[in-house]
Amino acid sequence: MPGKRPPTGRENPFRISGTVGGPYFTDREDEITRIVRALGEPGAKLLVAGARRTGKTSTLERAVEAVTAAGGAACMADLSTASTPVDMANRILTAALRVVKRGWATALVDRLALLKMSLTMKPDPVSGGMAVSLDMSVRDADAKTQEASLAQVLDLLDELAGKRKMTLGLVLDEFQEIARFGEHAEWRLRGVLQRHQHLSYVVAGSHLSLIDAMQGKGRAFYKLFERCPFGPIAPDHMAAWIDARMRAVGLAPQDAGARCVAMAGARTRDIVRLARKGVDRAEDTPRIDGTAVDAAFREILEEDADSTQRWWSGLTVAQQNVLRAVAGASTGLTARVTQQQYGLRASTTTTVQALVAEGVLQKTSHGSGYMFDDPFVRGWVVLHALPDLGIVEPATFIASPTSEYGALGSAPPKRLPLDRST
């Protein structure tokens, strides 16, 4: 079975679980410099917007580490799982109290008590200090009360930072989740951020269409933030870094890095996952080339096969046909030959928009078509769903000359030379 080979004793030079740092992290010097500068500037408001799986959270963590290493105060709160504004407040409280002096906990408790806010205190196993959170009962309060609780927590942090004549940098990851609570919550947060002079804010998000909407004219965050785009790492840099990491563990890469970038697309984590699988498969082999990378790509498809099959079965026929067309057609979705071959209907535009909204598809950067968000899902569709139409291609097949797989960066995309025997 895939992945059941005996261990070789070779340490894998790539990491994909959690966030990464040290030798497992590469590039992003410019982004880190800009984030560090914002975190140290009182009243700064910076938005870091980038697609999922590009290393954004790892970059934010490295920036926070740089600030604290230089003697400053900065922390990061992950808001992605928050179900209520109170959950967000608790995430921010926990993160802040881990980087400031212990006296803050007492001061916060005293001030929140004056506001008649119910609190819970218990030891924090991470910091060794006290973890302070709003009582669970506050989560059952009405929306206005919950939004006020979040605002009061941020106001108190700003007040305490001012009294101590310091700047506290707050990174709010996946901040776009505030939109779940309605535009009134967005406006409330805008008002809070605007009045703070001792906190700096770096907000980050990966739901790009939602972020753009939240920043639209007439919306709460219109022109509030400076924007720090977070695009893909340059493909040449990524390929060279992968090859260097492979050489560091005794492998001789033969364009393996370039092939990983070509097959996995623009997302850092996808590229690293493929490189990691290639190293795992290398066993005692002294070299790794494009053929080995392609075999690793197929192995990942098989690892994901059960979950991908369940997901595919839950799609509508129209969605399945669109995905087959994106994977297999060499012409656009509106071309008559594509519509006839893949059974596309008049509702195709609506279907595509739904798949984009769900994060399955994305528009290509040159705007002439669509591509899969996940390259391994694309490979599975090629291998397992195109044969339904009598189209048999290898998992590594890339049909469209306008696909961004294999042609990342600013240069016009090119078709990959593919070995049809794989």
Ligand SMILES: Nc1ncnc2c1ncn2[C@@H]1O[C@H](COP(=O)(O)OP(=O)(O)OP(=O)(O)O)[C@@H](O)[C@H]1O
Given for the second form:
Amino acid sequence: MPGKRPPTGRENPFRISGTVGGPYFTDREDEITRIVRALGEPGAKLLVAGARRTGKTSTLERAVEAVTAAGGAACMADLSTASTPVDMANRILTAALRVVKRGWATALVDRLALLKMSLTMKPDPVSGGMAVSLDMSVRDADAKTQEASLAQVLDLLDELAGKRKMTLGLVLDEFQEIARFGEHAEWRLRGVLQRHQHLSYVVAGSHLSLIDAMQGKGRAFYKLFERCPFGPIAPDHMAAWIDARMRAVGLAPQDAGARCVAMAGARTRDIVRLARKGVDRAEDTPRIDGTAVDAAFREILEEDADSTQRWWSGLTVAQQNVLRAVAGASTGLTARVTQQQYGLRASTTTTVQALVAEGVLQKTSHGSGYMFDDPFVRGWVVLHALPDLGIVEPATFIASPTSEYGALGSAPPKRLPLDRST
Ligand SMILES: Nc1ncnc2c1ncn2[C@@H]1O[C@H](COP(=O)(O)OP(=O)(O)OP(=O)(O)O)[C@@H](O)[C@H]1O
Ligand SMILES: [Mg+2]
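Counterpart to the form predicted alone, namely the form predicted together with the named molecule:
Following is the full complex, with the preceding chain placed first.
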């Protein structure tokens, strides 16, 4: 058996852990310009709404960086993990105090003390200044008191910015989490946002159906925000960027970028993950082509196989059948032939809706069908669950030209070349 070739020590030009910047980041000039403008405009309220893994947080970070580089003040608080409104207040306090002058911490503490809010002050290892947070006891207070604490923190930041005649740009990432605390919290936040003249707000979120509901008529955020759509990066740009990054580390791509986009779909992280795996696998070979990208795609499925298998085992039979049909059928879920082949029942619509609500499926961009949220899960279903029905196809199988991947504004591939090594 030939020995494994030694790695070249080639640095991978793609990153997928956390957010990205510098050479690992591409495109998004328009979105950054718009966010930067909003962050510098007192009273602005911008909503950046985009699907998961499209690069929102990285883009927001680059915008905050640009504001700071130009001498302005902006910061970002990640609200995704907050369990209470007080947690949100603390996230915002920490983020804000990292970007303003040191005197703010003392002024904040004095003002919050006047409001009889108990605080904890600790040195902040990131900024070297002081970190101020609301006491744990406030977390146990009733919902109204907690919401009031969040409102008071924002009010105070507005007041302090006003006293210093400056605009503080606040980015609230995954802001839709406020909905967890009920509509009352949403209305309270609306009131706060509306009266602030020295803060600007850029809120971002990926839970699109929830965000749409929160902005619906009769709901708190109705017509409050200007919307900055956050779609996929243009496929041609993405493909060319991937090829250029590969070339920069001495690899000769042969349509590798285009193949990554066709296989991984619309989400930037999925595409970059595939490209990264392709480079890892290339080791000391000088070229990377479509076949190598397909092999990388399969390797990712297998890497995720344990967790995908566990998730699959927890699904109902009806859900499994729907997912097999979405992955394998060349006609829609309501077509008789599909229903027979995949054992779909009358309750299919409810099953599909539940899978959409859980983020496993989504509507296709042309709206007539459904597609997997995650291209690698889809590949796993093709490879490992379609054979239950006697359907054996490679992981790269695309059943229908209207189904999904590669269908980003251009004509989707009808059927990708079969790779029988799977
Ligand atoms: N503009 C970009 N250029 C290159 N790669 C990007 C870009 N945006 C995102 N990525 C890739 O996607 C990954 C995730 O980015 P990021 O966390 O910013 O996305 P997100 O939309 O905030 O994701 P989530 O929905 O999980 O919060 C990055 O680590 C990187 O691999
Ligand atoms: Mg994010």
